[in-house]
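Next up is one chain by itself, shown in structure tokens, the form predicted alone.
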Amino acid sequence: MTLTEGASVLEAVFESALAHRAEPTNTYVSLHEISMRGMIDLRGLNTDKKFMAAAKQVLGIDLPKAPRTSETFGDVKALWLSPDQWMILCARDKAPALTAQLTEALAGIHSLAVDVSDMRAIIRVEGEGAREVMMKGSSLDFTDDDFKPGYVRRIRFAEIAALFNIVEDNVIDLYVFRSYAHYTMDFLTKAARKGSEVAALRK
């Protein structure tokens, strides 16, 4: 909570988890926070035609049913998390209104839509070597052909719960719970420091 100039009451002011932290230097990939992204936790049954139709009416896209996939329409993106759960991404200032629209459209249908934009921090790993850096924190082979743009998966990264989405071939967004943002950035900064490249891990 912050008392803004000229205000007579306390007003909530958003501040991202890494707002006061300078972006790391001396790394062979770019590491930076995506701070203005809204996130909505959407739950429902993918076998419920009414649920799927109502979600599409609001979002403009069919929710992905195939595991570890995503769908995009304009600035809205849906990440598959499980057969009955998706993370909806949008501009941060759009999330409250979009959540309200989903709640209204899904009234009477077994479902839940919650704005969880403050729950996670997002760190973008970008550049040649992005997959290599990710492999230093997980047991997954990011050079596998299944790891294409759009791929999404929940994992253990550097011993913590995380979620990643491959945005482009060398652009990966890593989602972690907000309280682990600094820990994760510390890990990534060390994993990506210049001179620590591992050519054998590149595609």
Given for the second form:
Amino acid sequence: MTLTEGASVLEAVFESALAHRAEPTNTYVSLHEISMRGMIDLRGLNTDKKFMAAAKQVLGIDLPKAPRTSETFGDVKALWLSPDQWMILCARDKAPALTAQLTEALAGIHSLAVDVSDMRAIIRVEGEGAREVMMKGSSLDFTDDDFKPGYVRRIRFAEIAALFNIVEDNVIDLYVFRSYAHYTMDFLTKAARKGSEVAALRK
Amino acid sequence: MLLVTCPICGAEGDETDFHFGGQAHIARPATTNPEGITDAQQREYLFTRINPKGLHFERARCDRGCGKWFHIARDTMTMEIKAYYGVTELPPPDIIAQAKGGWAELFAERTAHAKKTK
Ligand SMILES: [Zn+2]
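What's the form predicted in complex with the partner chain like, now that we've got the form predicted alone?
Every component of the complex follows; first up is the chain already shown.
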């Protein structure tokens, strides 16, 4: 099977986790699923110069070494997950080819690149109260100065394993394992219900 | 509640955000000498633990953050965390100096061994 055929098969069978769910209304932030994003799990040692160089050659970016940061180059983005793990984001239809390129460039280097685009669902929390809604599900202070655009972190959100990335000031992408997508959307819909704004957090 | 900060990714949380890994620095005797292990040695490895009042050494995993294992030096009386250090490392020298009883013996043995193999 060539990669082009692979892409068309993918289009034919892929259905996002929340595909048949109407977007919530009556919330004070917008909540919608981002479905056409490709995700690649990339593992290797950040101290291995060969690994870092090979990743850069394919992705065009230096993989971020600082905890909780991300790097962007064009439509490719690398999220720091641990000293030896990154999540590479790209257009969904490009993920299989990009994974193949990574695998090829990393041949012989202790590493791993796997297309995990189906593993997680992504919900974008957007609007004035985005940080506030995130705070209702976690123990973190999203008003802290550290929480700037580009910030990445794995957390426990509403009692489940999650990952978030602050995209812009009031735009936060929340990644959860696919089977938790409806639960997370239910939680967010309740947490962001109009009238439940937290006055104390408003400037 | 024990408040923990991961030394690798900086995630902070209570102990439920971390996976407790039990006592640190337990060496499995059968790894180096599976044939020559006595029942007493195996019993020691499986069941005997140091249970001090005061400075203690434990392992933890950053479950909701980077997923890495690390070590914690904790005071069992005050619950104060004295140090974090890598999962393949011994505690910082100033912490080792404060260790008592079984821990002092264990670190003396390990540092002597480390010097010999250097
Ligand atoms: Zn961590």
